[in-house]
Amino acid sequence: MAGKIIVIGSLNMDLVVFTPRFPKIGETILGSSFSTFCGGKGANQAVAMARLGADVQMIGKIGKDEFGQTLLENLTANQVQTESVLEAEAQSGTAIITVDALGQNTIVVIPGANRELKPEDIYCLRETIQHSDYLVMQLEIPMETVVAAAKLAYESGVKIIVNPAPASDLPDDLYPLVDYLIPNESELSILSNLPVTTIEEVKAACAVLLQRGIKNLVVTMGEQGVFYRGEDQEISISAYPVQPVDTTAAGDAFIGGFVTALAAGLPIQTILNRASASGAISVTRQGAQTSLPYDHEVDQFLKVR
């Protein structure tokens, strides 16, 4: 039976401007349209399990205003449970996005809001995290928050999942408590010090953080697929060739499909294979939580593939 999914994380307005390419520093260009989309990785992995039919409650702050509004009601509209979103004096998030014509993206973060998840709060949700069965973190909130939910779980026997995202080093005390750390090559290459443009690198950078006391390593590689490392076993898996129109929130749709194949009980190789699909579905489709496939969809691109 599938468990309880706790994402505690980012909650932004997304505004997204399609461009034929990137301006060059100083230079202005036209873009081809601007769209906006409910986001932020934290509010995105949420919808994504959502969506594949987990049982997930998001714990986040979002501001009183418009854009905090319209996030709220939208993971609401996606059947993520929401009476742990707080309220901050602080604007909500927001994020400025360019899209190119490859789908390839630069992201601006403003975190507004998210910044005021303070470690007080996570005390305060103390019950509701410890009452869960996996706890989903990424790091638009403050790391002390991070590493205060992490500790609380830890001590309940949840299982942790961290998607180090943005890049940033993590404090030393946070790697034994985690069950899954989550990173692509780049943010890989930051936290072990080391390249990564090989998959001999790739997998001397990860034995470097199963030193540090990570348990399990997935590491999302684009179109180079998927490394997974855990204690005694190595798994690589291939992408699912696609045309991409927008790479915005491939890892969250991937770890979406992680967490909810996870949580309901699957081997790994089908964990993975399932995150991949949902990752792969993304990137054809335009947005962030509007790319983000249902079960059905998962199932179906599987069996034809």
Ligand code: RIB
Second form
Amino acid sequence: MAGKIIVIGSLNMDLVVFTPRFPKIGETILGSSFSTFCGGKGANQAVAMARLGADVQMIGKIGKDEFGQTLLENLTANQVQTESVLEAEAQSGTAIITVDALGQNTIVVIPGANRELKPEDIYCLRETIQHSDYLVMQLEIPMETVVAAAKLAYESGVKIIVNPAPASDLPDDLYPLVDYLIPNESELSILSNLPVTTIEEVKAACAVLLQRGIKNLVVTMGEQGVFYRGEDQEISISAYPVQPVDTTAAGDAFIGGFVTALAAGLPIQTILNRASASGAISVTRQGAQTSLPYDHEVDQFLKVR
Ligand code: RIB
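Based on the form predicted on its own presented above, generate the structure block for the form predicted together with the ligand.
Every component of the complex follows; first up is the chain already shown.
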């Protein structure tokens, strides 16, 4: 029986413009289309895990507005448990996203209600957190909330996974609590304060973070694949080649795949393959939560490769 997963993180309504190319500073251009998608790194990761068959509960905050209701209903429709998604006296989180013809994006997040998720909320949910097996967090909620939740989870032996996105320095006392840190190359560079362009540089930056107490690092590098560094093991895997349509939430799809396979007790090589497949499928589809694959789609993708 796979373990129970709690995701503490953001819920955003994504307002997305598809455009042939990004405008230059001060330039006006004509885009191709506009859509809204349910997003937010926390909610995306929770939906990714639920679609892959995990038992997952979300802790977060939405506003008392239409976006909040839509975000909540979409989580429920995807079998994410939502009884700990709270309401705030603030607008629901939004993200303004531009996607170009190559599937690349720019994202500006307005945290809104996500910023109102405070350590006091986490203390009220102590039992829920401490009775889970895995805790997954990102950095679109206040850092003090992330640290408070990590401390509670650590006390009870809950495995802690942190995706340090958007990139930000982490407090020193968080590192030793984290079982798996999953940055991309630029987040790794900011955390280690080192350049990260070659695989040698990735390894050197990982060594710095391991010295701070992290147990396992998983570095996602887009088309360059994934590098895993555990306490006594290193694994590099290549990316699955796909034609990108929209890379939004590719990292979230990867983390969903990673944690679901981890909670199912699979070996690390299989975990990395399933996570990469999940990320690769998501970039072939538009939107955040709309792009996240189901378990049978990951199975099928891996079968033909
Ligand atoms: O990781 C993608 C997500 O980042 C988007 O859904 C957007 O809401 C921002 O949080």
